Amino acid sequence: MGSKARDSRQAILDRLRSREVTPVELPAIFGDDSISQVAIGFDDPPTQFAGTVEAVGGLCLQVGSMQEALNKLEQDEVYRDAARRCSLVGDEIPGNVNLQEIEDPHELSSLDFLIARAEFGVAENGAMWITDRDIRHRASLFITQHLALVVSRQSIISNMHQAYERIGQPETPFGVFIAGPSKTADIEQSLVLGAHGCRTLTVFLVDEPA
């Protein structure tokens, strides 16, 4: 950038900073109504959540235990063929890649399958909230070819208003909502899966305490 352009930019910024803007009080989003009266709600959030996950391209399997989740995985050809698997859900589902032993996230470029836990799910859009509380390399969530997320059935809530209330002030430096596999499309309406993230997303809705 030349000096003339820098001077022009600085002049614009200085003029903007010199303007005094009168603060305006934010409007009440719901007026006198509570969120529960206005926001969308479901009689059976877990069932709605499972349907929404499928609608956005994921696969939702309702299981009674982690052993049942492992049994489902072992029936999956993609999981069986995965050479590099990383499990962040404990010994109940084993893996052969240990994130704690990896210094450079670039070493995860050939990661085939990642299994992690989500803190809760949202029925209205199928999104799941994940933090890096127990994930050394957050890149693993996006660089893996296939992603499986475990979420408690009891943790499913109806809408994003409840989600942000639950998150409150984040306690971890990183958190993200993930809903479905990575999808992108161009003007020819050609849908591509996995361009910016996982190619497939499997959700295990486990019947366990949230």
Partner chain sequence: MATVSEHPEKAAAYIADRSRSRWHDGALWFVRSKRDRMAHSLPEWERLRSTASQIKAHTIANLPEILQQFEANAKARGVHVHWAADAQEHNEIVLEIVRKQNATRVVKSKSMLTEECHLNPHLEANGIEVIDTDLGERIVQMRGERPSHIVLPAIHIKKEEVGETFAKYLGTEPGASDPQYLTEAARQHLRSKFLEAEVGITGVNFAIAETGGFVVCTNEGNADLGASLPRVHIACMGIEKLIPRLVDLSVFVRLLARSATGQPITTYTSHFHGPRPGCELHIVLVDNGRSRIRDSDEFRSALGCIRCGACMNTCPVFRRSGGHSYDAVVPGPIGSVLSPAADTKQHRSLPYACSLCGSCTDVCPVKIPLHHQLLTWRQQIASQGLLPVSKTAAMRAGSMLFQHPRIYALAGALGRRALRWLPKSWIYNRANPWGLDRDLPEPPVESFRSWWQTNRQGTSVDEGMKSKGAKNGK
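Form predicted alone already given; the form predicted together with the partner chain follows:
Below you will find a single chain and nothing else.
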């Protein structure tokens, strides 16, 4: 940028510095109390999580293995009708689109079905955390017509405070919480699923003891 831009930076900082504001201490999130003392916690986070996923418009299926997940998928019309499928969860669930072979995310515009893995899920809001560490094109998460996420039952935590503690410092450029399918209520407050992102979200809550 030119010198004018540098001037603006300096000018803004100078302006801010010219006014001394009474300092306010940065609080610990809940003062001296621990998060588990204050924030909502659930006796059975996975069950709460499954309920919240449905409340935000998703479908939550509890499965014992990936084979069981595949069986359920094969009964699902949406999956059966999907011509272009991409799987990021290993060979147990087959796919015919390979993200590694795609250069330009625009080529994903006809993607019908994507199944990916989430690192963990949050019971209070049904959100799941996904990063671009194992996803070559993050656009795939948003451009696919239908999305399925696999999350381990053992990974479910109660609330967002625990979630950010767990994330620590972000290591990759992109991370997203996804809770339910894409939605809008911009026309007379009527809820419509499938705004710009996925039309449906299926969550496989899989029991996989460490």
